Amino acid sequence: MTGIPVSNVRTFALLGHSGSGKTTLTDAIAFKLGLNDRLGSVANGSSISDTNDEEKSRKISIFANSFMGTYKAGDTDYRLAFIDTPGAPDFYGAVRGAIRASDAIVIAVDAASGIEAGTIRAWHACKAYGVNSVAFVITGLDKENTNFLTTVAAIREHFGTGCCPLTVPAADGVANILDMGEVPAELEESYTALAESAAESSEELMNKYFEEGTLAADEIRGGLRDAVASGSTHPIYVVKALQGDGVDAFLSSVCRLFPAPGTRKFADKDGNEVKADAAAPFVAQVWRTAIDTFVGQLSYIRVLSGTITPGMALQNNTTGSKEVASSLLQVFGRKQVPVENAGPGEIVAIPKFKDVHTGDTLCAVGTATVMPDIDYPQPVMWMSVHAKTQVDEDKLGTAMKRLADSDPTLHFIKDEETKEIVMKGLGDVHIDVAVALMKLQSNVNVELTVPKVAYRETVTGRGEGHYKHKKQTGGHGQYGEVYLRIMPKAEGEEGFVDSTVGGSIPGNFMPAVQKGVNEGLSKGAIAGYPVQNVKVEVYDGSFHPVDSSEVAFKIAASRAFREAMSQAKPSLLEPIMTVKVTIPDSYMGAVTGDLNHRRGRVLGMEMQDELQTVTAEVPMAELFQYPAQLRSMTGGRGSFEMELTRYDVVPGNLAQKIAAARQDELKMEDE
């Protein structure tokens, strides 16, 4: 740990809306810490954080990148580990991993844009995942029509009066409000709020505050440390990153006020606290997995307890595999710098593990700790993946595994019903980037198409079917006769019932009859989709003592089922998704109107922090392109999540079109 004690380690992540200045701030911090020999720029593609070609071309962060450096505040050296995260909702999974790895969060707010959907999402994520220590950085004050006090007021309005400015714009750049000899009138309220927050941290300070009406700057700082750790106070900073103004003031305050490892309590799956002790048995969690073109897989770990050194034997308590830490790396953009050890709060990358994935717990041999899984958002956009050539087809499996290993929010499934490989992600940009990474990492070219919908069939009435399978081939013939009826199945009823009497179908042939029924259930009468929620009752039949066979009864049952279903008012069913769309209130009319246009049914609305959450039920077939369309409607300020709710009847006019298209598809497959 470079001789720096755990008490002087600070680990934080930068969150915020896309374009709020997180990466520009990261470049300024990295330059100040000496991690880069020049100030990087997102605009010209020289950022130390956005080094991937996709990030450079899109001018957005796609991955969560971590950095570590040493900073001297006063006479004390501090070890800073910080993470730059994406702001786009398509890459929100990276944010979840960064939150798990951090002791504190800094939310960037662009003064020109104010409080946006991503700002609110970041705040709620901190609260939901147990990070009390949250601060704000105001960026963009060098833009036109911006005002520091207006931005502070907006932050306090949305997130409470515990949000207090600590650094402020000054004539010569940025100043710490606690270091001002005389506080300007417009900042007196903020100074008082800081003093009150500090006073509440101890009885001694509270008594002095009541007696004297104020506290000294050092007393306020001491009290604020506890207030920030508990989450009762959220400092607000000003940084003009491109000019370098406010970076030192921000970092000095981070060192003095932000919590050390151990303040945020990490507990294993059994609820046992993992102590941030450098001398304890080693415990770490993988919060990010990256694929490096030259090194291969890099596993980024947050050390929770103990100390790790190169060559150390480890056990993966999530999978049970044995591993070795071949080397420890600090990754600065495209540079990889070996380190000798890492302790609590530090973040390092380890290459070439055999069987390690994001979320896994790595421990010293003999340690049984297993950390809780990282809670990732569920996919909201699905696309079918098709290899362009046979060579691409041969490498597709490897390419998909690499992507899935590096991004837990990217899912690949083989749909057994539609026979398609489906890629699931958090949005159209997420999917597009995945395709580009497939080409970059594995040289695999693919095409995307809208997935086929896995429809179902059912019946709404009763129908009867009969079929006698009789065939003479010269020797033993084939004979089997089945009478059955089909009807909707009530909850709790058996799907297959044998009501025959008198041995009309011998018991040894009934399993074959059920196989025939199951064959009918796999391909319905409307469009050949699987049939669900039906009850089939076999009530009569006949057999031949010599010619009857299992094959004959299976064929007879299958044909009888098809006849019965055609008479039982068959219906086509489609998957219905419950969708929750979160948007600024100004977009409410456009979004609800669009949902109605998609055959959706709005169930309710809930207002929170000037954001509306609209809950609706919408057919899956209407949602495949929804992420891009929602972004277009809301200027990127909307987000949504969805889950399968049930299957429901397709309107008659659409059902006819779907059935016709399905018949054409089956005909082509037969040919």
Ligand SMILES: Nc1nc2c(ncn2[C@@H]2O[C@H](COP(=O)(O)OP(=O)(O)OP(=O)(O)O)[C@@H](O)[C@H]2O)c(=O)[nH]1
Contents of the next structure:
Amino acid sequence: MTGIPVSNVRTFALLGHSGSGKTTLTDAIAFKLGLNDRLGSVANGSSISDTNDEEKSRKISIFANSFMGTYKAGDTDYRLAFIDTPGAPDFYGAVRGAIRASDAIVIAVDAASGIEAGTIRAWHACKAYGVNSVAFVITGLDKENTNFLTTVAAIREHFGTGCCPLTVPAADGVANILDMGEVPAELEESYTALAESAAESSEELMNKYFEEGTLAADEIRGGLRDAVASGSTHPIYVVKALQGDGVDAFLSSVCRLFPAPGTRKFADKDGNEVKADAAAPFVAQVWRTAIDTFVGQLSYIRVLSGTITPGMALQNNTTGSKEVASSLLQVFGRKQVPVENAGPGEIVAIPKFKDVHTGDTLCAVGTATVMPDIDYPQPVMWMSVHAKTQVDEDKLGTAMKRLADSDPTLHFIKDEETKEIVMKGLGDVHIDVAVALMKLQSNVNVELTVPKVAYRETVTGRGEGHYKHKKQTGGHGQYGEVYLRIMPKAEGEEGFVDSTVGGSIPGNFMPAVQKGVNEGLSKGAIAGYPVQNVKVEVYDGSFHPVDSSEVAFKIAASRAFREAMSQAKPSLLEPIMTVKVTIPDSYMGAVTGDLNHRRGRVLGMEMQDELQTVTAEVPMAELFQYPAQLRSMTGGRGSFEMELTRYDVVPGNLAQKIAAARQDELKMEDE
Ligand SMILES: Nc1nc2c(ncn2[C@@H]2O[C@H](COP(=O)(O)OP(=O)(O)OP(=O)(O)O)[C@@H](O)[C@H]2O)c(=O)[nH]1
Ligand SMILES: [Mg+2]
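In place of the form predicted alone, output the structure of the form predicted in complex with the ligand.
Below is the entire complex, every chain and molecule, led by the chain shown above.
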């Protein structure tokens, strides 16, 4: 038992651009909280947070790792739960989970790089997903050519004058501006901003502020808590994590100013508030699922209400399964620290549930609460996955399931048209890491290829087809004759129309005729791709009272279809994606030029917070390598999303090439 009341729990996540120093700060905090007996380092692979082999070799975070510890601020013990998230857009799914689990967000800004695409994305995510309490931490101030006030100005310029420095560089490290006594001239404006924010929290303070023109540090502190809770003030901190400077000042302020559980309102699917009451029935949401080499599946929960203890019986209100919390753990790499209980705001990992997934709601038996799903970004990159050997093939299913269970942004889909297994993710790094994790977690080796495009065929004109299938030499003969025409299908029209009159094709053979047509539709006329958006009208034919059969009519229909297709100006269709590319303004020329190069059509541009969003329609075939190319074009400052919009005609010369390649492929399949 920690014995720490819910009002003294602080739960926050670190967000920011990749490389902005989140993990380095995490190591400094973890060391301060005594979670580690030495200061971990990203650079030398000893970080308490980046412990996966892939994280260590790439020197980036991939997972959202959570930590809990106790910190004394003044005479009071506080329970801190915090999450280090990855900054790379490829692992943005982890960030969404972490936001759901947190009451406050701290955005890291590297003084050497300033405000980056990842900083802005983090800020918008807080707004979009209901976190009011957002603070900033300036890192990297020990680097050359950096300046504290310049970075503060950049933050205020982007995110408003509610962003005010609270801890600042001082002669002997870092100091809290409210403890400085004499505030240096260059920080006076910041101090005034803090005083004004604090004054707005109560009438009493407001009156005093008007009368005296300023407030004392303690009065400001009192008012700031409300201002941080409501999001009218965003504290800016300075931490020199590598030197250990400013960590205490940061943590003390987090304890004093950040909101306690219950301040950020969590409501269930029906809109009922789930109160942060340690004595209420237990409710928690799974915000992350991890695969651990030793214990298997680990479900990370954020407790919303009530208190959980090891051995407790639970129900999963999302899947309906009955579960038991075998143990409560904190996991840092290979180290597992048992936790005795967890109450509102706390984060623990629970191993070996039967049927629990990310986003599920776990409750005390008899409690019906279901939390809203966590919203994840849609995939923007896909590759086909092929097992290297039969041994790999046999284990591929398990490997894919493990990965998909632990990463809601990674999808495996069997494409029925191309017969390939397609892995969809948020970018090339995401896909590369997934391949590495398959090897690491399941010892499965796979190769990737650019996916086959699911082309379609259609017609742009009308065509007539006729075939008489007649074999009447000796014995039981075969006879069926079909006349049909084919044309583009208008919206709402039937695809197959029987307009025969006078029983030229008897009704009982019409299903066989339709089968023959369907066979033709599934194979196409140009390159063997399925045909869509055509109308087939069967208008005449003939039959023989003895020799006609279903088979004969099916053959006749399929041959007539082929003839009609070839006359009806068939064309190849390809999937067209609508893409939204978000980039700093300076990359506009390069990015739109490149989109044109990809046969894209720019539909519009929109500017927000110095970022341009270009909307364009681009053929899917041109986008498979786009995430990596966009990154190299924009130095990692671009991001994009896309979705399938429609199918459109492939230009003639390209269509010929595709058809030729497809014919070769079909020949190979036949051999
Ligand atoms: N000089 C200096 N280097 C820093 C500081 N903070 C981080 N670094 C270095 O910058 C690199 C990236 O730091 P990380 O802490 O891994 O950054 P991150 O934000 O966790 O990055 P992602 O996990 O990729 O999003 C590492 O080599 C750190 O040692 C700092 O305050 N000063
Ligand atoms: Mg990191």
